[in-house]
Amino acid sequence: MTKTTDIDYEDIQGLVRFGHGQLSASAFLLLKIADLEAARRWLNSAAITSATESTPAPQSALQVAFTAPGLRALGLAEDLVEQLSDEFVSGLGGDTNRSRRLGDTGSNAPQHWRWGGSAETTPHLLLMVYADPTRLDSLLTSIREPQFEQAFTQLAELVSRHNGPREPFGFVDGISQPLIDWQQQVSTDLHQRDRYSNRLALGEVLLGYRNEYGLYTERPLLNPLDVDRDDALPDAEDQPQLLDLGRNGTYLVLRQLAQDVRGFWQFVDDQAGADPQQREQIAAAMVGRQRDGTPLIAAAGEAIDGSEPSDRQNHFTYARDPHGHGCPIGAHVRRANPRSGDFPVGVDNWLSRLVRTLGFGRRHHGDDLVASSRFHRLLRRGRIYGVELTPEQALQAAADDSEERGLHFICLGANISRQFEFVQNAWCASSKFAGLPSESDPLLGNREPLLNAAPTDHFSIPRAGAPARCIQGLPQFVRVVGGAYFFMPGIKALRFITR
C-alpha cells in the first residue's frame, strides 16, 4: 500500500486517536432531539475535540455520534442515510435475527434493555464527555445551559467516575489494541500480510481510506453540484469527483454490560474447592490471562509487526498452542482476538501455500477453523462503571450490595458487520468456536441452550496427557442492559449534517 493523502487530524474526532485515557471520568449522555432548530444550533457550535495533538493535553473532551433515527431527525436526506451500513440503519436492537446471532436472547434480549431496545428508548445521539474526576460535574453543568435543555431530552446518563487499568472482574484490560497505520504505509498484499500483525490499515477504523483488503468501504458520497461548496466536505479519495460525507468518520458500538463480580468469584472459588491457587488458575483460564495481564503462553521470541519484543503482555500468538494446553481455546480473550493470520504456521513459500489452499497439509483439526484476525480487529474505547469490588471482597459472605458494576463497552470500526458483529457472533457468542463442542464464552455467554436443546453452560480446560477438565453449570456472569449503533462523523461532516 502506498500513502495517498495526508491525514487531516482536525477533521477526526479525538476519541479515535487518543481514547482520552488521561481523562479518567466520563459521562455518556443518551439524548433525543426535542427542538430541531435548537439542536442544530447547539451541535453546529459545539466545541468537538479533534485528533490534533496539543500541549498541554486538554483537560476535557467532547465527542458526538448519531443513530440512524438521529440523522433522520436532524433532516439528513434519506438517500444519504441509506448509503451508511445496513447494520447501522437497522440498529442493534431492531432485528431479531441480529439479536440471535449476537447472543442477545433470554435475559440479554432487547425487550429487557433499559435503553436502545425499542424505538422509544433508542437515542438520537450520544454525547460523550470526558474530564478529570474533579471537573466532570461542573463541566456537565456548563453543558446543560438553556439552549441545550431546549434542544434535547435525556434518556439516560452513563457515568464512569474512574478509569483504572482493570475491568470489574479484576483483570488488567485494554492490553491488546491494534496499532493504527496513520502513515498509510502497511501493505495489504496477501504475500506480505499473511501473518498475525498488530498493525492495522487506517481504513479498518476510519471511512474514506483503504482497508485491509486494499478497498474503500461504502459510505455516503455526494455530487458537488447538489451541495453548497461552503460546506467544505472533503473529496472522496477513490472518487475525487464526489464529496465524501463519511471520510474521517467511523461507526461506534455502545453496549452497557452489567457484570456479576461477586457471582463470578464465588463460582470460581466453589470450583476450586476454596483453594486460592486453584481459584486463580481457573479464573485465568476462563479469561485467558492472569489478573495482572500476563498471557498464559510464552512469547517464544515471535516477530509480530506492531508489537515490541519487550511488550511481554502482547508479543505472542497462539500458533504454538494449537490444542489450548497453555491458554484454553475457549478462553474469552482467545475468542475475542485469536491472533490468527491468513495462513497457519509452516506456510512460508509458494508450494506450501498451494498445498494449504487445496486443503491439504493440516497438522491438527483446528488449523483452518479460525478466520484471519486482521479483517476483524476492533478499536476499543470502553469505560468501567460502578464501585470497585475486588476479588477478595467478592469472596466474602454476601452483603447488602445493590451496586451495579460493569462496562460501557465501546468499539470503533469502519465495518460493523465484519468487525464487531463477526467477533461477537463467530467468535464470542459461537458455541462452535474453533471446533469446540457446544461451549459458550466463559464470561460473555448467555447460557441459553442451542436449538437442539444442547446446553452451553460449560467450559473445558485442555490438559496435556490427560482428559480436559470440564467445568459445568456456569451461571451468566455478564448481562446486556442497553446498546445501540452510532455513526461518529468527521467534524466537517458534522457541520454539514447540522447546518
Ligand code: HEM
Second form
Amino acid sequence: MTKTTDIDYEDIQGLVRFGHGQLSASAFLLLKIADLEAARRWLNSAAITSATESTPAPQSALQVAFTAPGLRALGLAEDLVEQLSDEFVSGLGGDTNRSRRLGDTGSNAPQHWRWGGSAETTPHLLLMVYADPTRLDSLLTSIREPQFEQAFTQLAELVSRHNGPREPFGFVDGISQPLIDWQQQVSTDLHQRDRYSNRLALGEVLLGYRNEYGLYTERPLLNPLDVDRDDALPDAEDQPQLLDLGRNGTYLVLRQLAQDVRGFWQFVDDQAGADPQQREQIAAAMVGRQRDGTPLIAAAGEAIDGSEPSDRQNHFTYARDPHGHGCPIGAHVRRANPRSGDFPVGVDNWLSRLVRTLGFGRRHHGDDLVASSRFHRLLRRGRIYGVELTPEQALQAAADDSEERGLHFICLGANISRQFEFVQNAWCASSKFAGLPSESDPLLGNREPLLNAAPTDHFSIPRAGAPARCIQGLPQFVRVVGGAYFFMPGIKALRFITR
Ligand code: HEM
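What would the structure be for the form predicted in complex with the ligand, rather than the form predicted alone?
Okay, now the whole complex, with that chain kicking things off.
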C-alpha cells in the first residue's frame, strides 16, 4: 500500500477524471493575456469544473491550462516556472531537436503551423469549453462578456461540433484508456508489476503523487513563509513542510492534426485493387483494430491487471502474437501501446528475471526491443473536428475534400518527455520500432527519409507461412497544423497563480 492521503477531487480539474463525453461539442480557445489585472480577476473567479462526481452530470464544463509564457505573463515567479519540466518550459514548437524527434519536420514543421509555431502564435492559455451541441454557441457568448474581452485576445478557436465515437478516418476511437489507481492501492514497487497491467499509478497522471517508479515527479514546491496564506496550496506529500504548486495538476499536450481522409481511403483502395474486403483488412491492419473497434487479437486467456475479461475490446496483449500475424507490429495501436510488461510472459521468478536481465533466455528476437508500457501511458482526451466524410464517400471520385477534418489530439500526463514524447518519438515516429526497418506509424508518419536517405514510407503486414506483405510509398495522411504544451493546474494552484 502506498496510499498516504485521500484524494481531494474538488481540487482536480474534471478533465483528468472524465472525458466529458456526454457534452459532445467543445470549443478550445487559445488566448493571449491582453490586460493582466482583468485576466487575473476573470481566471480567479472562473467556474472551473472539478473532478467531483455529480448527478445529474453537469450541463457544461470549463477547464483551463497555461503555457510557460502564459504563467510568466500572469506574474508567476521565474524560479517556480523553472521547477516545472524542461520540455514544458521550452515548449512543443520551440526547439528544432525536439521537432525532429517528434517527426515535426517537412510539412509538419512548426514554421508552417497556424498557432504554436512561434512566440507570437503561442497562446498564454487554453480555455476548454464543453457543452451540448445546442448550447455551445450561447455558452460561448455568455463567457465573452466585457471583462473577458478586456482580459484576453483570441489567437484561435478550435471547435468540435459533435464528438462522435469515430475519428475522421472512420474508426471507433477512445476505446483503450489506462485505469487510474485513484485509491493508490497498487504497489509501485518494481518487480511486483512485471506483467502488462492496465492500471496506472496516480502519479503518472497527476503531479504530487507517487508514479510507476514509486517516486514523485519534480514540481514547484514553496516555503509556506513565502506565501501570504498557508492554506492556499496543498502540502507536499513527500515534504510536508513545503507547499505543492503542482499537486493535482497535470501537463496537457494539444496537437491539431489534420487528416487526409480521402487520401487515406483512396490509397488503401488502390492497394486492395478496389476489393472492399481487402480494403477493410489493410485499413484495419494499419490501425490495429477493425473500424468498429474490434481488436485484431483474440481476448487474452490469462488475467490482465486492470482489465476485465468481459471488456472484449481491451482484454488482450500481444504476448501470443510475437511475429505480428494477428496485429502487425507496426500498426498504430500496437506502436502507441505495445501492452508490454517489464519482462516477457514466462519470466516470473527471481531466477528467470536474473537470466533475462543478463541478456539470456530470449524466445523471440524482438523480446527486449520494446520498453515496458507502464512508464509510457497516455490519458487521451482528444476531440474530432470537421464535417464527417465516410470511407464510402471518400472513395467517390467527386468526394468533397475542401473542408479540413482531423483531431484535436489531447493527452494528459505527469511527464511529457517520458509519456507523450516517448510514445510519439520512440514508438510512433521511429522507423526502427521493435526492429522494423523503413517504416514509421502508418497513420502518423511524416514519410520523410532518414538523414542517410533511408525511406520510412513502408508498412509491412506479416503473414503466417508466407512472406510479409510490404506496402510501399505510403503518403502522409496526418499533418500537424498547430500545437503547444500546457500545464493544467489543480484548482487551488489556479487560484494561487491568479491571485
Ligand atoms: C489523427 C491522428 C490519430 C488517429 C486517426 C488515431 C486513431 C486511433 C484509433 C482509431 C485508435 C484505436 C482506438 C483505441 O484503442 O482507443 C487509437 C488508439 C491510440 N492512439 Fe491514436 N490516433 C491518432 C493520433 C495519435 C497520437 C498523436 C498518439 C500519441 C502520440 C496516439 C496514441 C494512441 C494510443 C496510446 C492509443 C491506445 C492504444 C492502446 O492502448 O491499445 N494516437 N488511435
